[in-house]
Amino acid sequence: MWEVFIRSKAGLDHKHAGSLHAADAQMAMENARDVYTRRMEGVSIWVVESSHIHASDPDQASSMYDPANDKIYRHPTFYNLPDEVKYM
């Protein structure tokens, strides 16, 4: 199983496009190209074996993210924004 990341334009980030099955990296690249960039949607493809991706455990979220709550300077909630700045 491989995870596919596509960069749609130069200068943008790669975004996760989906997953696919392949025997090796070369086949994963070719399958990703065929499946996820049929209409010239991308300029760059990354494929990563799913087994090499390590993710945080949602059940451990409190111990992973709660320490940031102690540092109010990381949360700019005390700034006054002008009315012209919307959706921030």
Second form
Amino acid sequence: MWEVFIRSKAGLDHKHAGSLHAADAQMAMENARDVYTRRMEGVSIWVVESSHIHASDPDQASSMYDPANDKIYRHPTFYNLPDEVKYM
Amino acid sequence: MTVHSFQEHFDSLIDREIAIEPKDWMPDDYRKTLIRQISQHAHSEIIGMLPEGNWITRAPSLRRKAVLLAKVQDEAGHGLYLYSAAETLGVSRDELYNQLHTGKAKYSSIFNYPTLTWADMGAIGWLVDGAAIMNQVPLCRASYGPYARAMVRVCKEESFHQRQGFEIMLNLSNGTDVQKKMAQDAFNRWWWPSLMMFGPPDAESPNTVNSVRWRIKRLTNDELRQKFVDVTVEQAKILGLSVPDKDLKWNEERGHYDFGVINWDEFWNVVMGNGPCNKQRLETRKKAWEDGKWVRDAAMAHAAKRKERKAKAA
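If the structure you just shared is the form predicted on its own, then what does the corresponding form predicted together with its partner chain look like?
Zooming out: every chain and molecule, the one shown earlier first.
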């Protein structure tokens, strides 16, 4: 099983498109072209064996992202500036 | 978390319209319902190639042949998107194929009707794909992420399928008397089975309540069927063809067309395996799978050889 990532045009990220079965990387690439880019959906394809992907556990999400939760000062809107200040 | 709180968490995600993803906890019945629905849909795409494959070599022009090939190729693709989505729920591709080949899993019963004339390619695109789109557009917002994403892709591609079908019907209805008759005949044969595609009436649809609760389905079978009738009757007027239903009548009060009683005995009979082509479709599919075995074996052998060669060269 392989995961397919497609860059839709130069300058954009590769984005997950779906998955497929293949015997090796070359076949995965050929299949990805036939299955996921029949209408010029991409200019570049990545294929990754699904077993090589390590995913975070959604049940741990609250503790996983907890450290970022109370740091609103990382966002620009946290700072109150007078309206007269321009270009900032 | 206890099972109870898992369930509460799941329900709250559903209620807040937050997508469920493969690694999220989900109730067993939700998983089972999805596997059944997604795989049935995938099987329908695969079997759906057969009635049209029948006409590829006999398409009336090179343009029509190229179009029909592209449509059938899309259907193979749609089957693959959907099988992959089902696999994220923990069922294997082999198991899904096995369910199809042993008759344990169903596919849309519309594909058990024969394609007798070229006009059937028009009627299938216009009506069968039209009904499928009506069904599928709300599924792009289904609660299970991989399914919804697959459906977005399917719907984007499906639109040309319906338009090319309507175009075939339009050409035939503007053609000679024989061609017009052929179009009307195809319409007569595909109209009722298309209405059946939306499934049994709500009152007799055992799966609807849960599917709506879980936001797998957004509209009920009857709601979708009515929508389909309302838009398709208007399209038939443009073709100058008459809808084969003597009870069809605009209902001012409801703002919808009233239509005749559907022959549900026929529907269940086809579902049970007694349609005109059930046996033939399944046999063709199984034969294709068995005849393709050497290709799969050769691909694996080739990949192994390639790997070996690479190892030697390194």
